[in-house]
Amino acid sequence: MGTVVIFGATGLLGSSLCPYLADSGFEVIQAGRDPSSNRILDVTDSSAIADLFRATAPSYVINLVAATDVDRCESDVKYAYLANTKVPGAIAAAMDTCGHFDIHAVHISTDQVYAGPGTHSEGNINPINVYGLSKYAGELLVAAKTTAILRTNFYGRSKLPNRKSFSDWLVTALKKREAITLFEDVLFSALNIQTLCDLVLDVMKQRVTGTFNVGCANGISKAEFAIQLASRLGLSTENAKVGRLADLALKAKRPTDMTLDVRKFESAMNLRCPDIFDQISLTAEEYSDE
């Protein structure tokens, strides 16, 4: 299947995507600063990345590097810039230097480049915090390359003991009967991690380029998501209250409607994006043995 270099391979998505692609027949090279990476380098250094490309001659590159702490991004713009903007810029520059390798790249972006009422089409850009703005700036640096930019969001059982997904946090809190607030005014079209891995592989195989919303064909509030997941797992929601994100005094503004119009992606890939209720059922299966 060829060689794929994955930047940010040790994060929440990378910990699932790397073994998935290896099982699919790819030679997977994990590149980054983390000591567990098999190629350790400064991911903001385009020269170092170009040297890596020359040494490995990859057919594919995937960028998963991201600073996702929204409040920290708001107060520490450099933190956001280095991960969300400079890294994709360095990868794009290295791809220019090594253009003879015909590298196809996949860049994972976010649904937080949108704000206001959804569903959002790809041209409806409106970042309202530093995180969303820095991610969009990173997109612009790779957009002219042979790259698929995937604006997405995901949940599912994490493979990392020290990094929890939204659904991990939710299931743990419900099982412990902790008092939590479920936001009825936050809407999303997020995917299960394993479904996202499937779609990334499909994008690689078809070598699709462009900017795409990648999510479910329909959306749901995070409160309803939690209630549906709890129901499938037989967990009580008696200690969970329904509230509104808009009532919280957060450092960074958050978009509340991140539902995605996925028709462009469906057309480019000749597929139908999944139903979010089916994704909830798939997610429940991951936790059913706990």
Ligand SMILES: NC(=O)c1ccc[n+]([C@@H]2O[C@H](COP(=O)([O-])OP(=O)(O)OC[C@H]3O[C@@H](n4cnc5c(N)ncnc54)[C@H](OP(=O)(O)O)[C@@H]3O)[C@@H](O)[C@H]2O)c1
Contents of the next structure:
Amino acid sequence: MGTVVIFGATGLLGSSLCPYLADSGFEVIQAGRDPSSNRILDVTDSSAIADLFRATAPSYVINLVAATDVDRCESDVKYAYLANTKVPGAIAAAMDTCGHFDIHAVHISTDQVYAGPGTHSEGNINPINVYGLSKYAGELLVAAKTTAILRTNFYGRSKLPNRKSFSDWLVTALKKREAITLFEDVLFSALNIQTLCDLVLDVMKQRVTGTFNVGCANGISKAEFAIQLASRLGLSTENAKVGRLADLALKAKRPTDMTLDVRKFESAMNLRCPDIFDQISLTAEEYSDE
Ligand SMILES: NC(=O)c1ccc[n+]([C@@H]2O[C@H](COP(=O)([O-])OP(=O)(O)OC[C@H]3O[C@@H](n4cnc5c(N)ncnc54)[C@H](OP(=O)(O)O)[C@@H]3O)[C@@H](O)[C@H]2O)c1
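Having seen the form predicted alone, the form predicted in complex with this ligand:
And the full complex, kicking off with our chain again.
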């Protein structure tokens, strides 16, 4: 299947995507600052990245590097800029330098480039926090390359002990019968991580380029998502109250409607995006043996 260099492999998505692609027959090279990386390098340094490309001649590159602490991004703009903007810029510059390798890149972005009422099509950009703005700025730097920019969101069982997904947090809280608030005013159309891995592989195989929303064909509130997941797992929601994000004073503003219009992706890939209720069932299966 060829060689794929993955930046940000040590994160939530990378820890699922790397073994998945290795099992699919790729030679996976994990590049980053973490000692567990196959290649340790400064991912903001385009010359170091170009050297890596020359040494490994990848057919594919995937960028998962991100500063994902949305509240920290708001007060520490350098943290947001380095990971969300400078890194994609460095990867794009290295791809230019090594243009003769014909590298196809997948750059993962976020549904937080949108705000206001959904469903959002790709042109409806309106980031309302530093995280979303820095991610969008990163997109602009890779947009002209042979790159697929996938705006997405995901949940599912994490393979990392120290990095929890939304569903990990939810299932743990429900099992411990903790008092939690489920937001009825936050809408999303996020995917299960495994489904996202399948779709990333499809994008690589078809070498699709452009900017795409990648999510479910329909959306749901986070409160309804939680109730549906709890019901499939036989967990009580008696200690969970339904509330509104709008009533919280968070450091960073959050978009409340992140539902994605996925028709451009469906058309480019010639597929149907999944139904959110099927994704919840798939996610429940991941936690059923806990
Ligand atoms: N998690 C979500 O719910 C979610 C939702 C929507 C979109 N996304 C997008 O999906 C992608 C993957 O997210 P994720 O949740 O897997 O992220 P994550 O768990 O926070 O992992 C981030 C990765 O980026 C690396 N990284 C961060 N800053 C770095 C820096 N300055 N220099 C070098 N490496 C750096 C980390 O490396 P270290 O291990 O060395 O720190 C780690 O490998 C991102 O593009 C994110 O914006 C995520």
